[in-house]
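Just the one chain here, the form predicted on its own, laid out as structure tokens.
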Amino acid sequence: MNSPALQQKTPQVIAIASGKGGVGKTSVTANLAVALAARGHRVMLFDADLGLANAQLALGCRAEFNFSDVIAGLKTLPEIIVTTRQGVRLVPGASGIREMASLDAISSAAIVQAFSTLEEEVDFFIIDSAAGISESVLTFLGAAQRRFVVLCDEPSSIADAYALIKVMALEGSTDEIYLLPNMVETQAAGFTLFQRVRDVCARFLGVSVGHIHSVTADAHMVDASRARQTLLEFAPGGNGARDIRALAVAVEELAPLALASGGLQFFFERINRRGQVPA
């Protein structure tokens, strides 16, 4: 399928985060990756929730190895990557490994250096980060070109999304931040939620945030998860799948950002600068 950005050759690096768990971040991320792949893009999804990784479940696939095997020196990065049935190249995170959930900036940087063995060309490199404001989350957010913050219209989610943006501001990562309201009643309700958070960020943080798109609540989501399918597969005609496809188009329409060193090396270099890992 031809799409507006199909011919782009510069990888677009997008980190997707949330201030708290339970807002549907991984589901949105997995569905977005599938929607972009369906539109003809080469998509790689890095499950960077290195302690409680569950992108495999969201995509309905099983990876024999994961990032902990790379860290242990048992496998190389290319050896653990799997291609899902939807055509997404998945870099599996680790699940239930305590050490992987508490990485500092230098350790996180060393992990991403493993990507130096990767020579694949991709159009979109999507990072599904852990929830919260841990050091590893901030490292990945700081290295991405664009940052999507998933939130719901619920007080704790709003407060935690604001806290995440505040910490990003303290870290100097204030460019290209977009809010992605999820499980809202309507697109209008999602935009209203965006406006509320945008105004608070502008007033108290001096940070400008954009609105990429909203995803409305879909009753099929739970059943899709139980069936180990994405919403696009389980209920392609539903409102949730419709919103995800519109989100993919909105992502395509964002102006491509050039990478300073070509390929994904820009991502590696930004990780290394923050983690101060020697070249």
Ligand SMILES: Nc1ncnc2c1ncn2[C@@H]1O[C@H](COP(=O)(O)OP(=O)(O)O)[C@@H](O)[C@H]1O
Second form
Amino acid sequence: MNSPALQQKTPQVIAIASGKGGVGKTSVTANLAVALAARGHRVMLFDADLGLANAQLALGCRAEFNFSDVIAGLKTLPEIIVTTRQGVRLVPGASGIREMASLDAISSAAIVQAFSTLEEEVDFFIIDSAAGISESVLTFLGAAQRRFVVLCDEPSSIADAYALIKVMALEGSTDEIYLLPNMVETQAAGFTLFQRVRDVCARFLGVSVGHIHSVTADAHMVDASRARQTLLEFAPGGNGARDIRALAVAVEELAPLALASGGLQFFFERINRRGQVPA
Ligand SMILES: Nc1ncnc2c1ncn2[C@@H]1O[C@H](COP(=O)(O)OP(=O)(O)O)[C@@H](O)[C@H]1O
Ligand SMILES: [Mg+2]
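Moving from the form predicted on its own, what structure would you give for the form predicted together with the named molecule?
The complete assembly is shown below, putting the previous chain first.
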């Protein structure tokens, strides 16, 4: 773990998914990005969930272009990246892996190259993936080094988180899965929720999942998003902001992973490789 190779800086790539929508994935992702940036990390957020309440809104910024424009050859990667007022660099994503898969070898190599030039400027590359278990979500999850599954303590969210982990198991991407309970009453309740899902995953899937940190329900969250602010800006003294800051510390404390498995170049290469597999 202390080998010199691991000391070398490479972005830690984390994909955040949920199975079910509406569990607070985008809110938690945007706030986590801001909290990590506030701790002095260089954070890039790839918004692969271009739904209605997306990362742009959560961060209170507006991006004119997105990754589709890069794929179409209309813009370069630096031209679409927006730096938010909280110091997060946002890459508005393309609407699906289909678009990425439609790239020819030359343009996909160009995109891998474009991202690899950012390699040294990024500490955390965080992907807010779309809800559901689509091809695109699975591709992002499979290509990332770490996968966080956001869930709430309600039957449909638990079932969908389990279903997502099951599909990940079938795909063989079972290492470095962490549960991130959100909107729970207390940290203890979040941990209990984690334990329940962890036990079921171990028993029926043979998959071991970790717990990263829980985020408790904070009534300010809805007002914050209405005000186009992150919770950290809107109610920094509240329980939600406290949990998010602790989550950022927990993320920071995860052991750095092997250089060979990390970085943006590897991430996009893995995506392209999968994109080329016939459906
Ligand atoms: N910890 C929390 N406490 C209270 N409300 C929350 C919390 N996290 C998210 N929300 C609210 O839940 C709703 C769904 O959040 P969102 O981030 O859009 O979910 P997703 O990306 O999973 O669809 C939003 O109204 C958001 O403000
Ligand atoms: Mg979302």
